[in-house]
Amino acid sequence: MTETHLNHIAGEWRPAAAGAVFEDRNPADDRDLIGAFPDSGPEDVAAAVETVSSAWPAWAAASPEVRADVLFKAADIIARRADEIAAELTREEGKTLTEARNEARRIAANFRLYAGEALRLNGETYASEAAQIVFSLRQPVGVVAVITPWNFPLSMAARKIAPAIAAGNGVIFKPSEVTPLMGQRLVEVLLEAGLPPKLLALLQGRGAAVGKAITQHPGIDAVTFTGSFAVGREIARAVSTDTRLQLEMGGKNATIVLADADMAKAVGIIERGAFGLTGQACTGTSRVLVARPLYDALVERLAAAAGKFKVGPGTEDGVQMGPVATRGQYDRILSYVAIARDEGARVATGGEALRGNGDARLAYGNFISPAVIADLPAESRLLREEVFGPVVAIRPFDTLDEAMVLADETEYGLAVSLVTNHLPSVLRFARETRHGIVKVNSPTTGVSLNAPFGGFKHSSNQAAKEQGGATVMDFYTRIKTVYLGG
């Protein structure tokens, strides 16, 4: 029978008011149902909003202890729940259980993070020539919308709900419909942890209705969005003009392999950084650069460590290498394969469906084997789209110059990473290139849940940095000026 899941509105439990749903099915096997979901619609979202915004005012009363103290709690019930969570997590997205682990004990390590900050929400003072006190204070924005992807469901969820729920806002929190569970699950944790239930929504259902009817709604103060450049574009023309909107978008992030570098060293960075979580990471990589005199040999070694990676179901011993979350983005990235082979390009590996070749553990899965594309034209598509999979290509440079001309040659601008160990190009990359995460002899993944995040041009509006940071609550809060006078 199939289990049906319901939205949280108003305190309460429901179905989406028109009585639709949707499917979740997992991607390792199609056959394998999840549950049904509340497809929602313009009525749910009037619903949330009219709640949520009758309870925010009295949480931004809350004293700040009381607002961290809900984060700690639920810092400490997904700390127990990890396993558990993870194993979900693993079937309704696919990553392997190592990486699903990994993100589930990252949130608790979030919640406590933005606990600290629910204290740390200061004003300051400033000097002033009348007879007067001049000061500043912090207060919320009101009513957020968080609206956030598939690939790191807990992850980008939590880095977005925790600060507005720190900083004394409401919560309208609309996950992506590949995800609905883990977005159900966390919800259920900030309930147990003592969060007020009528001040977080959750809204499940496909974006092009709900994620429209909310960006739209008059009530909604902020909208703190994850996903595609094209998605975060449409919602941009949407909001008012003075709603606060956080964008981070797309990547086409580079690693860049000088002379100087070891082989070794390299390899293992770009196999981790490009087919790590099966390259569906916003900071994976999607191209490499190579000094020319590497060139050819780490094409080949390269191809060769792709070629033995173990591809399957992420809840299996050994697998490397979980299937692509959606049957939509299965297509699209064999398509951007065929791209490659029609624009003369060499497949040095991989990229091909594993769907129908005959073993059994991968028939029904979206699986695709790890490819390392190389020899492509300068003009290539795979060198300036975002493929969003692992597909990896491969282009010489002859000069630093010219390696950083190419890293910026793309509408994007989220992360880069440089293997060498020469550090007058290390400091000259890094002040020189237009992106916002810098990466040396590391993988393009992988960031500090404490520093700031985001990226340049298209990967981002520029509105107040993600995640840790002494800007971190500027997005969540607003500042008042008060003069007091004598």
Ligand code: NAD
The other form holds:
Amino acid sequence: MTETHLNHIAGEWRPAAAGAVFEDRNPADDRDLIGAFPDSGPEDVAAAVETVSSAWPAWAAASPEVRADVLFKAADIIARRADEIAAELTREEGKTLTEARNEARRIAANFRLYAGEALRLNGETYASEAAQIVFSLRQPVGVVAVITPWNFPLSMAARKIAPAIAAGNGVIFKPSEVTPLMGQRLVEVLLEAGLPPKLLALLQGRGAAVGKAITQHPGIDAVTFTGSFAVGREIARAVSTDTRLQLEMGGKNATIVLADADMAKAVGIIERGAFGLTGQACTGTSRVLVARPLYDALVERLAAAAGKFKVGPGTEDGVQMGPVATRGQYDRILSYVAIARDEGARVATGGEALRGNGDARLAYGNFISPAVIADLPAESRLLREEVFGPVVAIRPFDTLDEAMVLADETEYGLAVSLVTNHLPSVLRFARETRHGIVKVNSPTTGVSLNAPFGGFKHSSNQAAKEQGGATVMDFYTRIKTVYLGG
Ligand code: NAD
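The block above covers the form predicted on its own; next, return the form predicted in complex with the named molecule.
Shown next: the complete complex, the earlier chain at its head.
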């Protein structure tokens, strides 16, 4: 029997007002129905906003220790249940069990980080005439809407919900419709940790319906969104001018292999960045720019490495790459491989649909072999557009100047990595590139949870950096300046 899941509104679990549901299936085997979830709409949004609006002032007035305590407890619960949650994450999103465990453990660390932030929400005092003291108060924004993607359904949500709560806000959380169960698990953990039940609403459903209704609701004070540029732009148009907005969007990240690079090291770095998480990371490596003398050898060695990648259900031992998360993404990725061929590029390896290729393990899932694409024309779409799958496009360059131009030749500006020991080139790149994250001798993926995260150009609206760093709480708080006279 299909398990039917519920929204969490006004401190109770309930179905969508209209009673509609949508299905959630395992991307490694689409016969496996995970459950049915509420297909919410504007009525559910109205009910959620009403209760969260009335609940947050009391939470904001609670002592910082109380807020920190809930987040520390939530971290302990997640750490205890990491394996169980990871198994569900693999079933719902497709990533390998190792990748899923890393994500589950990471959110425990995230919660601890933001628990600390609750205790560090400081204002400042300012030089003033003797008869008064001028100081700033840091206060919550109010009702924060959290809209998240499916690729890191736990960590993207945790790094928004936890700082929002730490600062004393109430939260309306809309997880991706691809990973509703992970959204529900996160809410369950926070409630079990003692969060006031009316402070956090969970609204399941489709972006175009409930997502849109949230962004248009006048009672929302801030929207923090991670997802595609197309949707981010739509949200920016939908919200009112006094709604605070944070947009973290796509990437077209490049690894740049300079002439002095060690070939084996470069291949290892690119493999991890391009095919880890099935290429479905916003910081995933989807371009490689390589010094021309190394080009042929790199294409050959990377293709050989990709050809050995073990693709299969994320639950199987030894599998390095799980399925793509949705059938829509599967079709889209394959269409990009076809575009590359049409453009005259050479598919050095992979890019094949593995569904129905005779292997019973792969017959019902969104499995694609990792692709290495070479000899692309300069204007190729694969060098500019986000594919969001295990497809890497390689292009040679002749000079560092040219590499710098090529690296920035996309509308995105999230992560770039360099493989080199040549310090002057690294320093120049780090200063001049229009990317928010610059990595040296490591993949474009993989970031420290306590460091600022965000991109330039279409990757981020630069409202405030996410994740860590001195300004991370700026998005979730307002500053009020007080002039205290005697
Ligand atoms: P998406 O933009 O399709 O959806 C993201 C979320 O927005 C989902 O919850 C969706 O339901 C909701 N949504 C869709 N339409 C909406 C609307 N009109 N109004 C309000 N909400 C709406 O993205 P996705 O396919 O879930 O995720 C993949 C994308 O996310 C990629 O572009 C990837 O680069 C990006 N991403 C970025 C980061 C980052 O930190 N920069 C991290 C992970 C993923």
